[in-house]
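Given next, in structure tokens, is a single chain: the form predicted alone.
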Amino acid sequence: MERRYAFQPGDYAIGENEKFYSDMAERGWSLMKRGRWLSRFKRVKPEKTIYRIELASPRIFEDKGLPEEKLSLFEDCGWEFVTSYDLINVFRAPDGSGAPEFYMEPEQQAETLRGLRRSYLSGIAFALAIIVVYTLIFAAMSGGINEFLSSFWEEMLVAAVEETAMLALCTLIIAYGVWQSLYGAVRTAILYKRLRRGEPLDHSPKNRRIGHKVISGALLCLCAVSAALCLVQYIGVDRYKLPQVSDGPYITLEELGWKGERDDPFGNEQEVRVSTSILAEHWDVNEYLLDGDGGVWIYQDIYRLRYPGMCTDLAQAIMCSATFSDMENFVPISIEGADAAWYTRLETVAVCDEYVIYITYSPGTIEENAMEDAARAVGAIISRVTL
């Protein structure tokens, strides 16, 4: 194998950089190129080799690279450039070869610290800039902050329940870069108080921070163990053409009595769709039938959960996002085998031992028998679940 890739120190670790390329000399790898996580490196005869990073310190907008003049400079002094990614230049000198130091001045050295520390920040501040700008908007259409974070609570339970590890995975990978950029700040901010202080930059520093590998390793493991069950959980998704008879815990028009073709005018397949969480089972369902002059339709989202007690906490979040209606406008209503019940116009949801029952049910006329039409159909959902 005449080349490698390794996982390169943050860029906040400077000495501990220029200590990873040599060591990687010492032992046959020559840098080739930087990248974001990983370096490049080619076989070579094992050599000691002084290895050296200049930030580069541009004004926003400017180019990130450095100065030909100050290239140009470092190479009469015998270093020699190699490589460069965002802020990180990196060069190089046989040992032993009398290549002087960048810097004689400690406090020289720190000024150069001030791009990758506002880079950093800038970072953090992004991100939270895009948190508040997000939250004002959904705030806004929501009717108020109050509403937007009830609502952003009770939506997160219910796709923590129907997609669990993917939501971890996307909480797990804004964790690690929140957890990097903050680190990379407060170690970019400590070497600067220290080069200030006098103190010179260590070239080869023996601290291993194994705190901050502990828990950066820790995240990391997470986000593959939560990418894994995502894949396993999108494999294992059954959907099938949804049958004239149920094979599952929903119902049918045709089980409900209700005769006609089918036929979606909005172009959707009916079909069924199971799928399994790490908290719950899924069965969505949707069904529409022409009958006589109108149309007759039917979504249903059973939950099978594997921790009872969310049940209730679940019902009430899918009222509080339901599609039809606002959670004050469902009420309670009483249905048979259902250990709680609630109704509005179109919509209702149910709670039965494990099962969540959630329907949208419009059976040709809403103004007529309509509780009555939907308490007969979870009923008959009901009466499959318990048996």
Given for the second form:
Amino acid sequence: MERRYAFQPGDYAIGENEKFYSDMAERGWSLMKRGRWLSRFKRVKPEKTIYRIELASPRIFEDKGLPEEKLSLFEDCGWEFVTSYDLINVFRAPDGSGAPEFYMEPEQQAETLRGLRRSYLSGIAFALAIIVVYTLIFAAMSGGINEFLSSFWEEMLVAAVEETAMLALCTLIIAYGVWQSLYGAVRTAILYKRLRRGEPLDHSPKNRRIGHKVISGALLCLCAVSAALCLVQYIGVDRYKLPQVSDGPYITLEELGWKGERDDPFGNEQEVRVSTSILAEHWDVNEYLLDGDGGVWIYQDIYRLRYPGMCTDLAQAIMCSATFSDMENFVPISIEGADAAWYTRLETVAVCDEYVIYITYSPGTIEENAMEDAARAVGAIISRVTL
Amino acid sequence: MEKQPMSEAMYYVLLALMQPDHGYGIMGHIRELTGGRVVMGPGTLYGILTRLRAEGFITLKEESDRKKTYEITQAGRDALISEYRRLKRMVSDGDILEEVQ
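The structure above corresponds to the form predicted alone; please provide the structure of the form predicted together with the partner chain.
All chains and molecules follow, beginning with the one already shown.
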């Protein structure tokens, strides 16, 4: 049996869906099943068929299917039940069969839109509730709404640099969902008002809604491009065991003069991870060394930005979302070769040309020398990147 | 508060249910009664049956397979007769129009 799938109009477009299925039947494709986005058809002899949609309008937690009695009534009138998905129930009858329209008055049909309207509005309300709850939880953890919003945008900037395509994909998916929900809610509300005013449903609308199609198509294309870029970035990630001598713009503890055996007490692999996003190349290096009585460790995040103008913003964002300190604890320090540098206990951030360097370094020395040690480590990295 | 006038569809459904009947039978009965002027769709009829049942104007007489047979209640009869009298009076009030014509 020859089959095909086709994208169907949205649930809010009742008349467009009816026309879509009728047109397919006239071209020899009979509807078999409706899904979330796609409908399945089978090849048949082309024939004129009338399709009609009846919306279920269940209460909350009620079954979304039509009651048996209602189905039986529709079938007794000559309508064949074809398929249903969510609130949409599709019926058909051969053209000229005399099967009566579902409703005598548009006002009666308007009432069936309540469930669909509720479904769009509850979707939007649910999304808003999640955003509000998320904001409140993190605001409480950050010490206030302003602090949360500030750290949120800083975190987003770091994410945009490290995972540009992934962030773009997530944003576009959310934008597409919000756009579809808002558009569906507005179209349903307009249709409801028209029916309430006594304007009958147009079962064969001519308006092609070009604006909506262009925006939806553009968002979907951008999603596809972002997904492809994500895949390219994911495949392009290079992870390898940390060599004894640095092979990139990072430094090893041995090159800083430490001797000892590499051994991470947390069991993490001591490795180099190199990834390339649309905005930057990123080296992520972790190293832990057992030296005498204690341990020495260094975490390095080194970014090479395609747009050096972003360096200072990224450095600020890194300080804002630093692991061990708050932004206000960082103090400017001078490091040879660096355009700017900031230090706080354990963490140092520096900007040098198109590079942003962020190290978390515990040299195991007494507090007074820690800043000099950190500056020396960053200086060694700068020497490598400016070679 | 004054009672809302009954809709045309409700009036005919109650009228058809002076004899117990199931959904499709009601539709046929109404078509016959109005000489084909009122063709009630299944969506409209199902909505009205649900509403009339909730208001206590009709009740379920029997149920078999997927079909339900309804009959009018005393409250439904009273409402129907009251509506009939209202309509009759409205028509009689309009007798003046005969003279205009």
